[in-house]
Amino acid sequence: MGLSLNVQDLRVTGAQGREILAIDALSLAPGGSLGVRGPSGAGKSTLLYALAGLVRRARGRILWDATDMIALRPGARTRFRRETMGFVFQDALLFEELSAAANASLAASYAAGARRRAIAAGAREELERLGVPSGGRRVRTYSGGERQRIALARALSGEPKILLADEPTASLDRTMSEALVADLTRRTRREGISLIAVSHDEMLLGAMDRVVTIKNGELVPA
């Protein structure tokens, strides 16, 4: 089962000191979905990238479960992400040569022992799942759809409690977009992982238990 989300006066500032996110208060249940919409630049990226722990200058308190992960020094915070998150990018951020198991099972090369064999297999697993062609071609030669279920697999290789998908359907035609919001809620539903997913595409954020809207950094009262 996923894990339960309660964000509380999240600040995040930039470079220069200007206040660049602020949110009061979100929450979401274990293994529930939500949705994020909003102007491009309005703080949607930011949002995920400071659940995940990857924004350095972050107020607040953002609780997954009773893990605080503002509270956590630098290296529990990358082991945490490590051992309980998933991330789809907006670019699939593949290594064009190596292929598409490479790929999908990259989180082996910083685990240990059976965590590494059951990554390695998680991935093997997924890619088959999703329909990906195995075999030793390098992950250049795939479609774009390809490799966002390549980027996906990855994700999921691990059996993550938690999936942040960051525009996951923005460089697809309609007929992938449709196919990877399958496969991605799914796959999320029938495990109970909790899912976050930043998206201008209505298709997507329409399969989403809730969907909140961010503008100018906040969250818009629906």
Contents of the next structure:
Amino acid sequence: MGLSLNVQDLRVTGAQGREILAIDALSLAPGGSLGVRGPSGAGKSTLLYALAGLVRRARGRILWDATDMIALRPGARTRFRRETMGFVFQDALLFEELSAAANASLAASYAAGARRRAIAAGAREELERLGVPSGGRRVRTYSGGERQRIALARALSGEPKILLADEPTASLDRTMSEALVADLTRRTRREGISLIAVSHDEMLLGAMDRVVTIKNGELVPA
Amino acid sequence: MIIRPLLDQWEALPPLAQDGALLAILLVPAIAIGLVTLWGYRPFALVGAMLWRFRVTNLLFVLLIACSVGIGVGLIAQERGLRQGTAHAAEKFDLIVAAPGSEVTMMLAAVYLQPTDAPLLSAAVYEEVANDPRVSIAAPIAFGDSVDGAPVVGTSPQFVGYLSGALAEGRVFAAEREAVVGSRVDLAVGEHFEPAHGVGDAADEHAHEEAEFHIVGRMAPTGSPWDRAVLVPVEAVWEVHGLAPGHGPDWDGTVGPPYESAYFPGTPAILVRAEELWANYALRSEYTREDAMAFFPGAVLAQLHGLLGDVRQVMSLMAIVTEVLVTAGVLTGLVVLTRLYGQRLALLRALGAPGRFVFAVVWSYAAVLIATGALLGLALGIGASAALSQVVSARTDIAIEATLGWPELHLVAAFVSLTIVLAMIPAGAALTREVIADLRG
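Now that you have shown the form predicted alone, what about the form predicted together with its partner chain?
Complete assembly follows, chain above in first position.
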């Protein structure tokens, strides 16, 4: 089952000390899905990275169940991310020289013995479930839709409790986007994974349980 | 207190064990860092991806490292080969007695057959040496002529037998107009020749037209310039130059000692062999005086090697500095490449890969380049040195064999360890980068 999210008084400042994100409160039920929309530069991706514990200059509280990401030490934050989160980005960000299976099971490279095998098996299953041919060929030869599905398989292979997606359909055409959204929502709902997706894509946002809008780093009423 | 016993134990080890242990000690830093960094991780697929992604640049880096290591390895191997070759060439020359002058000049003339104008030793000195009961061979030498560029050296048949051991072909000369050729002389047994007066371009081909020699034997290889020489009875050299032949009017034509003082024209050097080692030292002492000098070519050579040793150390240091500078350049390049690969490394960190894993990926990538370059450099250095040895051997007639030795392995091990430690810099630098900025490209 996914984790609940409870954000309180989150403040993120830029390198020059300027406040670039101010979220007083934001929540998500375990296994729920949340869409984040807003104009470019509004702070959508910054919010997503803050929720993942990747932002250095953040204050406030980001509670995933009882775990406060901001209060965690860097090593613990990395471990929490590794054990509970999956990521899908706008650009699939694959290792072009590796095969689909090697990309999907990337986390096995740094996981311990038993978990390594579980991740590798999970990656194979996800690729099969998502219909990606997983021979030995390098991922650079795959289509855009297939590459995003490989990225999705990579995100799901570790059986995450939280899935964070940053503009996952932005580089895909309509048909591919529809297929990816269907895969994304079907898999997260079935496994009870908490899903937060930042996007301009109304089709993707329409598939979310709830959608919030950010402008100038702040949540605005719908 | 603790160091002294350790040093004693170290000294007690056989040389092979010392060399092996030193190699292991030098590699310890690299192995230790590797074990600590890679323990529990499998970064090799990603390392392979990085190697392939920047394959042209990586190949260039490997070649740069290989060239710098190859220069260092080649210098050391070549210098050692040269030292061993020159020492081997002088092995059969236990003691030389010559007129007072430069030992180095005389050694170059007598052992390495370099043309020189040397003062002559008198018959009295020769007779004294030859009649010394501790001396088993006292061979006068005479030179100055040549055949097709090969020096003609007059000496005694006993010395030819001693220098060559069993001949490769034929027999030692027994008559005045017979000759034995060195192993690399381009004349066959049974052929005849007339020596030219002098050596090189200034040689007069017609000066000794009346003196025809018959080749009766070929020496086994000695690894010295004598392999390119034509050996004739010293009596013949004296005679064709219009001097007394070393024997009186009733001489029966048998070449070799004893020579008669009254008919002994003088010799630039006497090649002396004593059966007992201690006798050589006594002879050297006795014949180092106003009218003669005696020296061990091996000792003179050792002095020369000692002088050259300082140069060798400077060259070795320069080679190491070059290697480190090249590697520093390569590592700087790796920092740049790591930036180009920054988005993928940031992805790993975003996905929750431990910092040590990301470090391991970059470090392993650098380590593979360094180790490959070093191994290639080792092969390159030995190959280049072997080729250079052939050229130097052909030019000097001194058999030089540059082979892989422990010093080269130690140099490469030290280089690999040092640079693999330095490879922690780009690996560490990769961890200091801003994840979000790199993710956004």
